[in-house]
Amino acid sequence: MTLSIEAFNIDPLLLQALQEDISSEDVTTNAIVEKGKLAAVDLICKEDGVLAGIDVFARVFHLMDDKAELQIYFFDGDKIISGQKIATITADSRVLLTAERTALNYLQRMSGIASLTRQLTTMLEGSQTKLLDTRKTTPNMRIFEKYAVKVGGGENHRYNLSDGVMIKDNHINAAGGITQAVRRARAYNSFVRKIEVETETLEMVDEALAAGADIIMLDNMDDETMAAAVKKIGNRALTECSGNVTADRLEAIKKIGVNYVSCGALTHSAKILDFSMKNLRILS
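Which coordinates fit this single chain in the form predicted on its own?
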């Protein structure tokens, strides 16, 4: 997945965020700052981490001032260090002050996710196990958050409910069992769609295998049960570990040899990476 402003049409989302922060006007800036003055300001990193969302940050200013210019010194995926100047933004002085928080909110959130993802993917190096995100994203932020996971070195699970078949516990209950759920999913969906089944016990793994699941999720299993499940499955299906995935467990999961490990914390619990806009100067 790659982020393209044109392809994914992020402008409406950015405009909604700006409208949330500016219901009519920025009363502080408009009262204090003279209209029509050109200014420049520096974007400074305040923590070590991985940069993600610099193009989104820039787009916020361009939406408010199509003549805004940015000198960007670091790019998405780069490791950055506290105190580094990441960019210089030149635009209408009122725009710089009014759009500042919205632009920073995107950059901080996305860079925080990329930084956590990079930390965890580094721990999985040397294994076949790939790190996945989940749908546990902030409403209206999914495209940005899943992009940040990719920047950090992780991979995206299905983007939304229309993107793939995942049969979870309540689907199984509604269908009357794994076998029935898989049969109905096969009949309803195109042959090109893989079917993933969530399992919690070795008995459920057996049923998912017999039903012909393409991917078997090992949900909230302890390490011993998960290892037995991976051995049982062999090459008959892909495996995904899910539930209670923390940095402390990754070494054990890595040794078990699952194909994928999904971690909701990448998007729902990542700490922001702190940035500031400093040293504003009026140019003309």
Contents of the next structure:
6 protein chains.
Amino acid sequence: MTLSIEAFNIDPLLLQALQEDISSEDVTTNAIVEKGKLAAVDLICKEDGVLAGIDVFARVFHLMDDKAELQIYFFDGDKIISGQKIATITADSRVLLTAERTALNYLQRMSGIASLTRQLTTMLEGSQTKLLDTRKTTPNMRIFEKYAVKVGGGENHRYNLSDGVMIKDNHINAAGGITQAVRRARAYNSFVRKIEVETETLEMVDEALAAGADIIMLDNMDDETMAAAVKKIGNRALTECSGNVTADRLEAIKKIGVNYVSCGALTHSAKILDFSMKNLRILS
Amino acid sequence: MTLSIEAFNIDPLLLQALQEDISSEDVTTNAIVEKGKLAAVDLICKEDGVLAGIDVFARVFHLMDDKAELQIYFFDGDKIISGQKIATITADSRVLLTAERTALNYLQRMSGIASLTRQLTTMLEGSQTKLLDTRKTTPNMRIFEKYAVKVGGGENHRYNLSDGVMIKDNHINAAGGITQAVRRARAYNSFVRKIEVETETLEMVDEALAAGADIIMLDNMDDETMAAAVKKIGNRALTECSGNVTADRLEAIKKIGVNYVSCGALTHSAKILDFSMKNLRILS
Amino acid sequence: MTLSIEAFNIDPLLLQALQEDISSEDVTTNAIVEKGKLAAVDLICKEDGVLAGIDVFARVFHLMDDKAELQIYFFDGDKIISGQKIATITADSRVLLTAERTALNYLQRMSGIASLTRQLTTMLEGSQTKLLDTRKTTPNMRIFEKYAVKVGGGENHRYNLSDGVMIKDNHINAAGGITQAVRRARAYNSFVRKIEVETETLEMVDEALAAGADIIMLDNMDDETMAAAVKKIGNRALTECSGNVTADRLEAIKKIGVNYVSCGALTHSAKILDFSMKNLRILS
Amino acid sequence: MTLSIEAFNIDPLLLQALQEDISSEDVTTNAIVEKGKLAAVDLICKEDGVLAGIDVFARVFHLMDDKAELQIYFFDGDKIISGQKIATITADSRVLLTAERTALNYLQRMSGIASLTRQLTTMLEGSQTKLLDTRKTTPNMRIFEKYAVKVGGGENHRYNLSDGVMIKDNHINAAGGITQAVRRARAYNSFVRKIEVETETLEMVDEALAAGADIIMLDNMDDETMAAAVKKIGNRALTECSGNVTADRLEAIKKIGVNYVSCGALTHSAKILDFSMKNLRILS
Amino acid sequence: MTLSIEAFNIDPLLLQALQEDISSEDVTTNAIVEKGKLAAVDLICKEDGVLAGIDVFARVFHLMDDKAELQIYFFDGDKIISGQKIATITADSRVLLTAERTALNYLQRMSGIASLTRQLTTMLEGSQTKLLDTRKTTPNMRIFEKYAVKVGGGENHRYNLSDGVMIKDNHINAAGGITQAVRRARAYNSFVRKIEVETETLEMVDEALAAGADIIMLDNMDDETMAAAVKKIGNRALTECSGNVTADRLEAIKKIGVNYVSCGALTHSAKILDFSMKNLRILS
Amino acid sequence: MTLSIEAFNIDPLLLQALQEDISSEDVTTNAIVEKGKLAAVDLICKEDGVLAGIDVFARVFHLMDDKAELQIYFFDGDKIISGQKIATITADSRVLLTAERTALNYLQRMSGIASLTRQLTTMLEGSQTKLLDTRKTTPNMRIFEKYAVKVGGGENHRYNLSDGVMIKDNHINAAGGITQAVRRARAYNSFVRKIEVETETLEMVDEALAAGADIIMLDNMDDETMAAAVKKIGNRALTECSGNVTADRLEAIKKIGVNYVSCGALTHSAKILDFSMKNLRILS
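Next block, the form predicted in complex with another copy of the chain, ref. the form predicted on its own:
Starting with the chain above, the whole complex follows.
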């Protein structure tokens, strides 16, 4: 799997992150290491998990030193095991030390998300239910976090408020009902968009179906209600289960046969996967 | 406690986050809700924890609608309990719906960090050991995450590579020893900075003391070695315990009497604290 | 109709446009007019057409003088006639003179697009065929130009490459066929997206239908082929006619009963609608 | 003719345009085409006209792929004929598909302006009257549009409000007369600037001459008045004819012998020149 | 005299300067002073000179606290005397302390430039020779420094490379002579621009005159040669004396009767004028 | 000595400075010199002093032409003598002419600061007193100016308000005394920071010592008081002499034995060191 995000979209974020960590200069490295010495260092994995973001990690070094070279031994989506050497980076020794933390901060978070996603998608194997992320991402990290979910085997829900229609409880209140809300959404929106409606009861499911929703979210329903909803909907719309979905409940959900289950924790509460850079050696 | 971070430093990040979530327009809200209707909505806490970031949350709404008004019932640092109403936001109804997720994404993450920090600092109560954060923060979130650690009762380590000297293993290798590294760091750096050295053995501690380190990090030492190091150092330097510190180990660490214990998990692996916005009502 | 585009999305563009026109200062106005004199000026329409962008026009003045006030007599979507007074702007006299051209450059272009769109949508009245824009917009003007199309009565196709799937000839070549391309697009994309395929022959239409395309573009087909395609497709997919559509050909197209007809000229070749600012009077 | 605009001035605009069209990723291309495949594609002209912006077109591809290579067969200022192959672009196949529309949007607009300019300058051949552009450009496109006018054989009026003095009707009102306005402008402005005054009557021409204007604009005058003005002015100032100049009227204007005629339509109402990219072939 | 520079042009620079001085937060002020306390402080002049930049100074506080209020007792261009109270600023006490240095850094530099300029223009009084600045300004400070020169009574030469034509020695070499260079410059440039040629000998002056230069720079000429040049040129062109002009030489230059004398030291080597903020008192 | 400032921190400033000097294009150079001609030009020193900023100078050319090559004959920190050739730059001839002033504006200012610093540090030789800079830098030039101070042999005080604690008179007033202020500063700040207190009398020195200040600034004290203070302080804190320090007074100060003496004039009032670019020759 290769990076599907463009340099012109991520470089401004990576440069901003470097500036966040280096507002004037790296006062330790510049004191200790002369400029112009080539060095190599190894990227070591310190926990078992799924790798995600190796190209982002590499890009951080390239932005500081366009002659930086990386030998990469594992790629995004690969299972990695604590202790494995993931890559060797060769660059100006100052750059290796100065860019390290920023590069790792991206890699550890992206790999943490991919690892959690893989864990949950594995639980869904054998079912027709697919795992979705949400918009509950870390601000200014969405492009990386949604990518990491895909690396982990999950699917992306809409990217943001501009590229998908989701009618939620507050919208329904404001519109005065599902029917009205769907009608307005259809009239206003580009024909390329599907329309999703959030429902909490079977009555709402009925109204959403009648209104012609393309996707019906079953929000915080108990298993029984959700099963009834899925049965009622059949092929007339896609179904998405939502609401504090945890690993514990996945088994039940997949039996119900909902098409998608979305999980905010993938991006907002995944633990990182730990990496470190070791064995710096000066080459010249 | 009031927000100690300036609008000119965070506004660019908040606007960028809004643009990340709304690249053209909110295609659902704009379809359904007329512009110019004033509305109110409640911010509800859905888990027990510590509130952090309420001013950031408010600022997101102000950036979209400078007439937005918030009644705030709890403040940063307050313990909050699931179900409590934290604030009421009054603004253009479109703004309430469109800014919701971005505002919550900041609040939930900051409060998650403060809650985890509070949990650990509570465990340290009665000891002289203080809890520190690290530079293992989410890219472009450091200003928020370090603030949240303080709200939770932790202390901040250096902000970034430019405002503190920390000599780590790779620096020591590159310099050819601790003595050399400390000497170079002292010569290069502004006299306002203290110098910290990372050590892994008692021999390294001895060398760091002899070199005149102001702070000695005891990295990945077992309890016995750490106790010996702390005793050896006495008042000659401040001590910091580091290396995959978990709640389980805090009890032992605080008995050893180290001055500081740093914990990357505060910022890189805290679960969010869950909030939602409920009960939107159109006022005009 | 009120502006559906957010200040945080357009302000950076408007400020950039002001800087483009005023790299240091307005050397004429600042020479001649004292700062601090309040003045009023009228916005006059000089051609018949449809107004679009009056809020953008106003925003330019507000960005230079937050005390600027506008009395607006016509709103976006209104038909306006040469000579009519559209608005009166009251602000610092320097601001009125300095911001004039930038504000007019937005207004004249947006109104030109709305006027052309209205002309074509009027021709489609009574049919089921709707008019669409394209991505052939002026760089860094899309948010304004797509909005103007809506004001003129047209509908928006996808906003950009990130929010809609459109499989074109070069994609089909690269994939080795429509079937393969649609399959990959479905597998890769968020379930919120419909998939559109560009076809040039009836064989391609067949293949697109079999592959499950949600929307089929009929590209550069003659009337007869297009009619056959529309008949073949029926309700199995939405249809879009594309390819150098001109006013002359609209009559034929609407008889064929295609769902949508897209027209790049709406945004890339509309003449402006002419306005000027007249009768500046110093008020204080 | 080679590009006279610097990368540091246009790159930020080009990158912004790419981000406008790709807010997260190209969801079609990334689904269908693997990363890392080299491909070539042809740029084909679809209308007769004058080429302008080929270096801008090329720069868009270079910004996405610094290994992109272009073979360019025609250059800015060349007459091109429908069907001709203008260039061949070789780059990563994803880049060819993703950057296509942004690159074309610049090229088609710049070439449209150059083509209209060439048409009008051709009509002025044999006279001493030269064609000028105005500040009626598309926001954030001025650097491209003014360049295109030069490519088409026109001349540029002032670039913006900061680099030329033009005293218009509202300035004259505010100053209380031409004499006063010119005096203030001369006193305030750098000695490197000429001073232009807009006049509508022969009396105003007299006053502008007496005040020492370097350039006199003859605004919306009928042919007879303009001829009288030109005769009266002689060599004492340069003359510029302005006011809804159309092709139809150029013949009359050039006989009058005015030095310059300015035409806003060059930049605000030129139709694009149509191009497309065809024959994508994967090379590796 | 009021500020002739627009907020949209200077705000980005002022915010950048604030971020340069406050990369995370003001760690002293935030420790010591509670947020939300209104306070007042006096701006005191500590040297005799000419005030310039008081509106820029004020703007810095407004950017941090839009409720900041200033009572201003002296204005740009006023002579001020050591010890005088220039203004009283009332704002949030944190803002007063945090913004102080950035605001003063602008004010002291601008006033230093105005003071030196006033000193030199005073020496030129009674002559027809006017004092000019150059492009030898501090990077990213030009808009402030050129304004300060005007406040001090000097005139501005061209603002930058885009708004004035100046043919220098290296241009003449590259063109193969003055005649050729002037011809090319005339052909290429907008008719709103005058053309200046740098000359070092009387022969070059002759050639520049013959080529029709509007302004002739007499570069590094001795008094005798300069006098001969000025006599030779008469009214056929404006004259500018240039080349390490110092106060000592001004007396001689003004007798020669050159129109302008330019002095890089105004902006590159003026000492600052010293100010401080005193007597902070908490008001609430 | 090699440049210790990173491209990602200075490139945005350098590009901004280029845009300040070239808002559309270099209208002289582009008129006269064809694009694509390689040329060389020499950088000549016109005054004796200390070189600083040669890498920044070079970077400006590289940002405009990534094929620019520099042969550099002297390096930062070298003494240079009027007339010496410092470097030869080979690049596109247009780039040499267009980037010249921006590159020189950085170099001349940085070298001026290094030269003044060297002059003062030379006077301090043989003493234990070291020279410090301040935050009285030119806005948006701090990274360059603080670096130049180091090149000249001075030391840097804190970089900005975020990386060092300095308790000044207004802070002391606000806190209600030194003791209170130091206590709050210690409680609030990261343990990596030393705490400096500004004192004006021996009583204040006593209070600062008792409060545990790490650094005591002796502000505007006469020699006798300062000597008493230094004696009183001994090794209990570092001492810094501040307040309109001039070359004349350095001799007395160094005898007193203060650790540091800070001097704002280094960065706010140093004259530039003059350079010019000569002997442009076209190579192809």
